[in-house]
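Starting off, we have a lone chain in the form predicted on its own, written out as structure tokens.
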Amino acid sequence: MRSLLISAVLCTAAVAAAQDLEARAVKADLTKDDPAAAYWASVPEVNVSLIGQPMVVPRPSTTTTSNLKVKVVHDGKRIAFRLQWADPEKSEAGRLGQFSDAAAIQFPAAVADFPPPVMMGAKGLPVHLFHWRAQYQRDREVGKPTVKDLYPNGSIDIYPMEFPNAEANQGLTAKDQEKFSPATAEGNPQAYSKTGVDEIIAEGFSTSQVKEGHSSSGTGAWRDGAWSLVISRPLAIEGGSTLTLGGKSWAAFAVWQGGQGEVGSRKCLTMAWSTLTLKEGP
């Protein structure tokens, strides 16, 4: 049973298979994530191929996202990479039962001569994610949405801040609201609002922390049944990846749609790794 998993594991690789990335320079401001910005036109854009998450429960039934358009620019600082792919519906999650659309970014978080494991890094060979959420990125631009926002129709009398009758709400503060989120008073950074992308380190399946205080971002744009994402971070980060000009690393890719039930494990990602290299100069 073992070697049929790993010749059907084998075969669904290559179907996968990687792609070679190349950075190139671009005289911008790559703090701005534009998916429409000109300098993009003159980028060589890699179509990477994507299958249904094969090895972990819960997979996808399907394969929802076969194939991502990917390019890459940096500015000798930073780097910022637009991905492309079809999505016939903007999933921003909200109500329970409903989740977002989303994509990540895997990098090595060592520099070696050959990259971890591609799934999700193996212990003491660790991987350096970027996850992006359309529901973070709509927080950002809109709020949070709040209990009332998702059902309109509930009523709530129980917590802080929040009662019916204003008289109840005197002298309440955000502090005692707490009392009722347990994530948030114990400093969960899953339970605060997001800038749009969460930064990750991962050294093997189940094993993903969540990193505070980091200067990557991400910016979305669904129009005509179709995503433009752009996630950028600067080249080296304390703690996580650092990319070097003229140097080789590696990068690989996975994307969620939120309206098919994807979350977590079920998802469509490359189960090989593409190198990447920066190019100098303009």
Second form
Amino acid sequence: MRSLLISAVLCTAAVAAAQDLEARAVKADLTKDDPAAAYWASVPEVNVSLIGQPMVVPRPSTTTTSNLKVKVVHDGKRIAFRLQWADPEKSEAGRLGQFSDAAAIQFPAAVADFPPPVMMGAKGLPVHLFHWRAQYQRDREVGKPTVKDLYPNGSIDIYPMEFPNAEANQGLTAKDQEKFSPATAEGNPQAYSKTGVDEIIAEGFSTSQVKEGHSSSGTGAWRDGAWSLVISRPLAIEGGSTLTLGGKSWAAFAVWQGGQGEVGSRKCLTMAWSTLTLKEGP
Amino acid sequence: MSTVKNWQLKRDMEYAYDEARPKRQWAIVFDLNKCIACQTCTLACKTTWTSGKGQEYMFWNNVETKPYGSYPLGWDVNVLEKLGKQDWAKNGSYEGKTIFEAAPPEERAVHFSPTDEDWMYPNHGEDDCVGSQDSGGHVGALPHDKWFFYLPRTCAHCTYPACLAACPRKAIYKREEDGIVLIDQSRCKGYGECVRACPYKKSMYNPITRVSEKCVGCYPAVEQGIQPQCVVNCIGKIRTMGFINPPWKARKDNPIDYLVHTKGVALPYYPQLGLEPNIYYIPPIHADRDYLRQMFGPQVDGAIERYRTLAKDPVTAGLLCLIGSSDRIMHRFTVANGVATGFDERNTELVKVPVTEPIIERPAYDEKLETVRNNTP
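Return the structure block for the form predicted in complex with its partner chain; the form predicted on its own was the one displayed.
Okay, now the whole complex, with that chain kicking things off.
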């Protein structure tokens, strides 16, 4: 309860926040994420402040990412955010105890005069998140890793569900084989190959759920100790957040440094919404 | 944080959620004097639950040699070192901090995070003895000065699970009907907080499904009144699964309550961590007492004394004979006229065993077959 109240206070503060964003119109195909595209040069850069997530335990003991450079463009149909932050190492997770670099943008899930509580929304006040992970991007680029990819020197005798001569397993269908992989059998989105960005709806802490995607995408490039990432999405999403030309909305951000063990609630985030305006002209 | 009652510590303690004891609590008692580390339990579990991809390294049940064995590497020494001083008062209450109480404000529990290599040596330290026996030496006294013992371990389906407390998604739940702790495979996102927080390191990350998994207490069997795979496959009959009550509700005819509460021969391991774990051990009588006191608390001396006088206690001896004599969960037992009897939940008789097996003496030479008999023990 206390956390909700504090979030509500933060959300009120957010309306007056200084780190406001303006999306410039560009003539470009925003279905292709390109952190190095020429049009980014003409767009003003906003420095957004992040701090270590302070509300939910477990949380980070320090702020690993304090500044996020944000640029926003739109083409009348899609909106693209370029996020840049310093991260000394590229982390794509995979093996045990490894975590992925990641970033997320959060929007109010419904059009309203005031945004929901900035930290994951609240019951009846949902937020719509676009969560990119380097790990998910790797899935798209080179495929979801197999055990052999993760542990090339691992020695495995047999997998009983695949053993062709095992009498008991004759005729095992792919669906039956899934039973050996509980999260897959349960349809947990985490267990399947990803394309780069998860779309998530949340109504408060501990409630986030991956939803069917709406052609959102994300592509990041790590170079010289920094990530440059583009997350793009359609302006209008039925049943989710919708952004309109000339209209005002809000956005909030979070960054995870996988190499620092950041995952889940161990993240750095904006403590206030940035207003987001979509400019009609260039 | 809530204040909850932990009977194993004989005091209240801090926990992330309110006290919510299940209707009944899954529990296993192991007699460590009988375990030979044959790993039949380990393999019974492995073939039942973790033969899939991403589970190659997982042993929800494992048996390690103490003091040098550990899976994952150093799970016990790492968390004990971080916990600080762990003293017990003369009245048996715990004076140190639990992993919840010792945690910094940003964490649910004091913990360490194993790396993948830490999981790769499940047999590390196997059969390693403390010290080496001099040539011609003789182990004549108890406890032995050169010692080791085997420690079979499953998830303890704790009353106050650290895994559950640490999960920011609330994807871990403790079942009201039997106290089994499960990770919701449809909600888990593989943050690994349970892997970090569980001091016994019985939550494990599956790198292929990218979510965490753990011992499920063989709940599909338990729901049908059958004991878990690791228990029914134990060839040494060293373990039994049943339901334990807290001491204020203990029943003398409940096998688990009898061994833990009435007789006090079975003890929780590392109770000072504060999770109220529900796997209980009859301590090995030959191992170093200081080590055993650290692992099982101050009641270990009494437990060993009582265990060593079992020959004069037909009830406990009878109960130990019942262990491993039925696949079904024993809810009640009786010992009368040299016969121990176990009953299921509906009070139907499960099994009857003699407390003392009859001894039959035969001549060394069989006249009829004209052959010498060999007694092969």
